[in-house]
Amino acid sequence: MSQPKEIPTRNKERTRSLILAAATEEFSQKGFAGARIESIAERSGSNKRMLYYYFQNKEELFLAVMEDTYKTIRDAESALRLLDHHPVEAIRSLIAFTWDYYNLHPEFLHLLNTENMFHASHIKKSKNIGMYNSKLIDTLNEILIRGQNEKLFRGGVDPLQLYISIAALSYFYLSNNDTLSTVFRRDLSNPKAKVERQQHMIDLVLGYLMLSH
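Just the structure of that chain by itself now, the form predicted alone.
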């Protein structure tokens, strides 16, 4: 019986990327339980056999999606080169980036919601996600130290707590936008409301960090 031909490396990378992109859409739209391998294969222009060639099962594929999702946002944050900026501008840039990224990538929020329903059981198996996120916290810590040394920022700020607060200010507003808009009878999704929200976040975080002069 003849052995299957080896797939060229470039084609492997392209096919894997197409499967990951399709899986990201499927999982973000339907959650882990509702996502179907058949649909992912069809979306990617592949087939189930090929999909299982790259990922052994649905759980492994979802983990790969989550790892890719975290790596993508961390890479985009790294491209900001925050350490090249004045501490205050670096914080402004991080807040604006987080807000814009969440707005442009609602699938990121949907995937996080899904994984939290599983108590992070998939990403607990990852050897990479912690590494992606630790770099950001190290960068933020350096910004805080610089700001403190320049007598701009208060001391004793935990960079992890600060980042969680920045992310939460965007995350809660966007993931609960429909209910908030309905309950408070105010359209919080229109462009004007979103501009006001971003400025409010910047004012809130810098108001906490900045020393009064």
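Residue numbers count along the first chain shown, from 1. This is a predicted model, so every value here is computed, not measured. Take the two forms, find the largest set of C-alpha atoms that superpose within 1.5 Å, and that set is the rigid core. First, how it differs from the form predicted in complex with a further copy of the same chain.
- Fitting the two forms on the rigid core leaves the C-alpha of Y171 displaced by under 2 angstroms between these two forms.
- Comparing the forms between these two forms on their rigid core, the Cα displacement of S17 reaches 2 Å or more.
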Second form
There are 4 protein chains.
Amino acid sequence: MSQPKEIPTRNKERTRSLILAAATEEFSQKGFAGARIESIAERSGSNKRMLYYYFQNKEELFLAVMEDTYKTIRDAESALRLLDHHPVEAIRSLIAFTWDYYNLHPEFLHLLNTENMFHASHIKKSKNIGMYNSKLIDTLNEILIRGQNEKLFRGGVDPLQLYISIAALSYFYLSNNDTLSTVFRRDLSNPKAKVERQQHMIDLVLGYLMLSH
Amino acid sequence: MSQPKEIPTRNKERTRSLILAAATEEFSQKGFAGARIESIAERSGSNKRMLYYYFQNKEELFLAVMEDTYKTIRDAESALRLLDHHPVEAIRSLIAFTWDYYNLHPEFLHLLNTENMFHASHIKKSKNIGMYNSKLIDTLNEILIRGQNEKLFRGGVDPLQLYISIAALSYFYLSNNDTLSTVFRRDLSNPKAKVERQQHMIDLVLGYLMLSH
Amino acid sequence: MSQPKEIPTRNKERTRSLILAAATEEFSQKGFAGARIESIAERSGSNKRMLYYYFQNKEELFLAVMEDTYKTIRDAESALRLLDHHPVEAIRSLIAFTWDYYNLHPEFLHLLNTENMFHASHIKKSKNIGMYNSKLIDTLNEILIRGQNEKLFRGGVDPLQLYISIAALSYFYLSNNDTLSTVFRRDLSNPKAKVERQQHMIDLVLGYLMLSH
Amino acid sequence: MSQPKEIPTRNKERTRSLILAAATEEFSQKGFAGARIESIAERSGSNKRMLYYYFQNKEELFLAVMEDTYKTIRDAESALRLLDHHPVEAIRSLIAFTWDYYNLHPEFLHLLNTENMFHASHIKKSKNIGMYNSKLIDTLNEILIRGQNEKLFRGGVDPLQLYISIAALSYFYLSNNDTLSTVFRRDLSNPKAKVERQQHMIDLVLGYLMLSH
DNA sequence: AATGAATGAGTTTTCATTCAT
DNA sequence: GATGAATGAAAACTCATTCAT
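Would you mind generating the form predicted in complex with a further copy of the same chain now that we have the form predicted alone?
Once more the chain from above appears, this time first in line as the rest of the complex follows.
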């Protein structure tokens, strides 16, 4: 009988990805300046030194986090087969996907807020980020054309503007949930509120797009 | 013989407000953790000691900035006389006001992002922030009812959801302008792009709200 | 009766120069990489933070030390009135001054060794270092000409080569005293040895320069 | 069937000497404190672990470098057959050898500078370093006596002082070449400058030693 | 009320050395 | 013998805050 396979303690890929995951959490919760190297090291179960073994410095680590974060959403978006559905369903799917993804990945929202504070300086260095996203806009354009051809959708809609609006409706609600709940004195984070939000977004977008309702 | 009277540099209110203005800029650009006391003191033309003279510490200063920022937008919103206009015009005005205010006050967007990172902990302490905003929702509700009574607007619209959507459409576009421009490889910050965005937002909201178009 | 004037504890110039003096010692004894910021702070009677208050970083501090060190020897050399003496006496004086200065300022030798390890990168930035020294070579040239005119000195002597040789004879003996004493098993640092060295240097240089002896 | 035999990379002497060579370069260029274990391991083509396999620690490695460096110059000096030549030629040879060796082995100069910063603490531990060098002084003494007997050289010359002076003239010029070139604004490292220096050193030493010229 | 030098506690980063494979 | 990932201790550097003037 052979020894049970032990989890190796010296595993380059594993250590690196544990650090990256820990950094994603920390940067997402505290922002770039507020994040602590010490804290990331602890979360990762490793130590400060290893962090510098795999990444040059805090800045590079943040960049790696951003690239990884974008790669994750890119992969998820790729799995969407929007063109396999009827235009109306496709729009519903896109809204649902956006909403679900932002709910499941709050770190994406926070990291993007941080990245915007730096005027996108980090992702500007990345080459492959742009490529995928233009494909998404092409897809959305095709959906709009199909809907128009079926006399379902209005014409003259810029797919990028529409995509930004769809993202905005979910993003703002979730990213600013705390201040909105406070200022308007209404809990916008419970399940019921979230279901209502989803319905509102779909009504809003389809109400705008569709010619008759 | 008396000494020639020197121009007094001592002006309580002026120094305090210069520091507050400097802090607003700094916190807006760098976030809470990234902001530097030294830098705020320099921007203000005053010095570090004065900063602690008027504000207990960094946290209190940030709180003062947040309150001041909210007070400013409250005052601006108060000046809006939405109920004096026809419902359609009132909606247009609200969208335009939101867009213009966010364009004129980018610090508002950034400070709100920062405040959300802290789960609204600062503004939760403030009592009078909530009051005004519910008045805004009441107003919007009245507009929706009027529009509905005139058979112009659809029914069943939650004024808070609508307000959040209107804010979202401007906020997300402007706050995330850098990452969006980068990822979609299209300059979304030039004047032409901004005019297009405004038109799109109005089309979207009114397209949804209005029964026939 | 007036209060006795107290030494002010908040004195910009004093603190700065105490740090500079402490840094000179530390860099001289340990070299650039071996020097410790903490140690400099302690020697200065101040603290680490002050060091960064007055100097950008370790590198800048070292540069300030080098400039100060060169300024000190420049000032001392300026006080020499070589041209007021007879050529033979002038040469003797130059040798004596060099020897005495290096004995009194061992830090000068060590700092120069360190600076050479960095290929003079620090002093290359300084503008006024060169100016004075060429004046010294001009003076030495004048001495050589006068000696030659008096049929005392040989001709064809390059004043820069001679100056470098005079410096070399003192510098190498003092800077390498420890290794020389070890390798040749003779204490080269006691007063008697030093007197002998002085005599040897004078004999060597004048023996070379003078036409008859 | 057996695997194809791989070329064995395991070679005790070779690895050790590669590490020693790498360490010599690194210590020479950066000094003791500035030298990096990591960097030495990389230069050597080996790895950090091997470094600690062959040498106890950084200190021991430096000591090994110093001993190796001294052994190399000792071996070279042994090859010199000064007593086979006429006294004047012997002096010329010694100057030339010193100059050439320092030119060929700049690391010797830099390591000695570093060792002097440590007050020769490393070579003090070595037993056989002294022995050879006193032989060199004995040889120089013999040359001086022969020259004196031939009425060529002056009397009363201490061979150690003379040796130190000969070494000084080359050492200082080369070791301090960067600062000298900077301060005197003259390139002292090009071939022409070096030829001039050699001539000057010979003129200086023989001018001093020889009774008539 | 105003100034800016001083400070301690922290934060990022580096380094020699060790250890699992 | 060989490799390079892992580690703790220390080093450089930063920051909010206080204090003497």
